[in-house]
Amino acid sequence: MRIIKAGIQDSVQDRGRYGYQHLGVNPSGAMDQYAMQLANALLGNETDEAVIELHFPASVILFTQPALIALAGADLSPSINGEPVPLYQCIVVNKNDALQFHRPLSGARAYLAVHGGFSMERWLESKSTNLKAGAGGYRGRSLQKGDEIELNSKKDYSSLLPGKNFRILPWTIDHAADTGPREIFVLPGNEWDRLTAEAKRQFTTTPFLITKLADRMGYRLGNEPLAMLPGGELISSAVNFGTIQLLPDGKLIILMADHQTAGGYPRVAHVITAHHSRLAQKRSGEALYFRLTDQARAEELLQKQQQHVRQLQHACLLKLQQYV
């Protein structure tokens, strides 16, 4: 496939690059790893393939030869030669077969998933791209005009295709983990008594602005400044996606993917790892609300969405036994 026009910052990404930390090599991977997971089991792939994170406005992508692909994540409103086509089934292209996106109407970032993978060394065991190391990836850098990138799988799907640039398998998926609340559920930080009564009132009951300082390293929230009670110097401490850090305004900033090893603001709560879905998803404007939980719900919510994955793949692996 190649790129024939480049997206804002679109990137090679997959669960992440772990085990590298404590040398400073921060882990990167897709921002919605459940959207991720999805895309990669509508097609029986391993849930952890690379696939391209899309964010608006998005890539043109043309298919160089047949393939079978599937969308999940924001709706950017794709279409394929000009035709809407929709996220969260599986999609058979042609060659000459044109991707593209015209407007966002949905969440932040789309996902694009294809049968077999992408053909492309791993750097420190992930296709993730690290921006910042300029690693990973394609050649560590986001995608740029006339980039060309090898896929896996060279099954000839021209059966599926008779008279047809493109073919919309007759099948999706339930793609919602959970229907509960639409808050951020939180675990409080090393540093969350830290705060006043008064902080963690507003912490709990106020809205969050997420501001237009958002990418994949943090999102900088619009918020009254939180107060402290006095106390020593921090030293710096781990951290990793998810976790509020209190900056010394009172604001806060949440670090996703691209977050660095280490820092020494205060942590006063992490988002829990099946709501970093829905904090990916979050656009500059939007309002955040976050709620505290415990560690056992916690578990209990990541247990629940990634067996929905599981059963998830398994199904779509008996539907494409009739295709591929």
Given for the second form:
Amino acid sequence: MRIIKAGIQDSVQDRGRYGYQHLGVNPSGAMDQYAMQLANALLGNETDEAVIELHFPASVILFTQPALIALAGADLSPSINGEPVPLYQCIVVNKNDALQFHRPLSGARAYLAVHGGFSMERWLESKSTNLKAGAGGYRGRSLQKGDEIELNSKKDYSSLLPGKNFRILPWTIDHAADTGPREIFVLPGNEWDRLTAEAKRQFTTTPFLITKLADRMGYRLGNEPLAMLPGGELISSAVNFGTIQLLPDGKLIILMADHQTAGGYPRVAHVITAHHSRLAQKRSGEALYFRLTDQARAEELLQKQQQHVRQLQHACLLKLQQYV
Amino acid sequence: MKEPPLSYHIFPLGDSALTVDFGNRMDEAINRQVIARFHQLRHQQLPGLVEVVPAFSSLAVYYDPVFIRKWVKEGQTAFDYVSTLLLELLRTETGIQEEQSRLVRIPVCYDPSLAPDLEEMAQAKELSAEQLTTLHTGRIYRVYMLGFLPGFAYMGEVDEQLMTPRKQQPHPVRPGSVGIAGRQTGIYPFASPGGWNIIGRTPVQLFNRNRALPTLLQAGDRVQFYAIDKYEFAHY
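Can you give me the structure for the form predicted in complex with its partner chain, which would complement the form predicted alone we have just seen?
Full complex below, order starting with the chain above.
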């Protein structure tokens, strides 16, 4: 497939590059791992197969051969040859079909997966694009006009096409696995108790607006400064996706997929992994509501989410067997 | 060399990692044990462990909580399981006799044209540029950890006369720039905004994505800088 118009920052991402943070190589990976897994599950792929992460305005993509694809994550009102197409369904596209995205209706990042995955070399065991190192993914950078991305699958999908038009396969999946409150669950960080009682109350009861400084590295929040009890300076140590740090000015930053490997700011909390998906789909100007939870609940929610993905993957594989 | 066991405490770093903290300070003896434990853990390849990341005085252990929950007891969390495992492990010897420490010599050009903060720093310290260079090249530094950027090594400690606080505002920094912040010295592998005081530049590539080990330096290495002139820099 070919990029015929570049988006603002679309890149190839997978589960992330782990095992190299001790060299300062940040993990990268899809911001919304859950949406990436669902897009792959629909196609019966391994759930951590590389996908293309799209932001609005997104790339326009031309398929240079018939292919089986799926979209997940943000609804950026996708169309093929101008006809609207759904998220969370398999679509057989024909040669010369053009996929584009018109309006950001909900969420921040959409994911495009193809049956069998994209063909590209792994760098340090991952296909994720590391923009800082200029390595991994497609030439170590975000996608640009003229880029040609090879697909792994050598299957001929043209037999699935009734005519010249693309075809939407007739099943979808339950992608809203957890229907609970849309709060962001967090675990207390090691410096949680450095917040004053009033700051703790503020943290758990007031909305936190995402500022314009929100990207794959992190989200800066535009909160009223949080007060801290006096405490010694922290020496740099490793951080994690979802770590919420308190900056010297009392504002918060949430570390996202392209976070630095280490940091020295107080870690007041960590967003639970099961809610990274919610967080990744929030845009600048939206509000976050934090709610404290505990380790057991965080792990259970993640386990449930992954079980759900696995079940969908099996169900989709069975459905797909009638076609490919 | 055998070192006395250090006290430490373990705390969660979210739901997929934990930190073993040995004391929140820049201390060579602590860092030596951190690196030894890092090698020990990497060597053991415990199931469910994703990776281990050493810092100045702590070790972060990343794990797959869903994978680990397959065998934890009722009422136990993956965090409980991994921290118990680590507590047991930390009671054992590392099995690493001596730190395998490489000495890496790195050429640096201290010409003011490549060192935007050199003259101001020298003035503030009432040193000549040559004295400053001599102080910086006169020591062997330890690489305490890598972080911030791929291949960025935090090294220390610099001579007391060279200690300079980080700048208030980050400035654009060129790749290869050698800087000082507090008691530390470091090299920027890539162009980046940065707050370190830049006193020179190296022509050596700190990060090469085409190598199996892409970084020139690793935690535990020893580094000595030596001065080169502009001509040598340009023709390196």
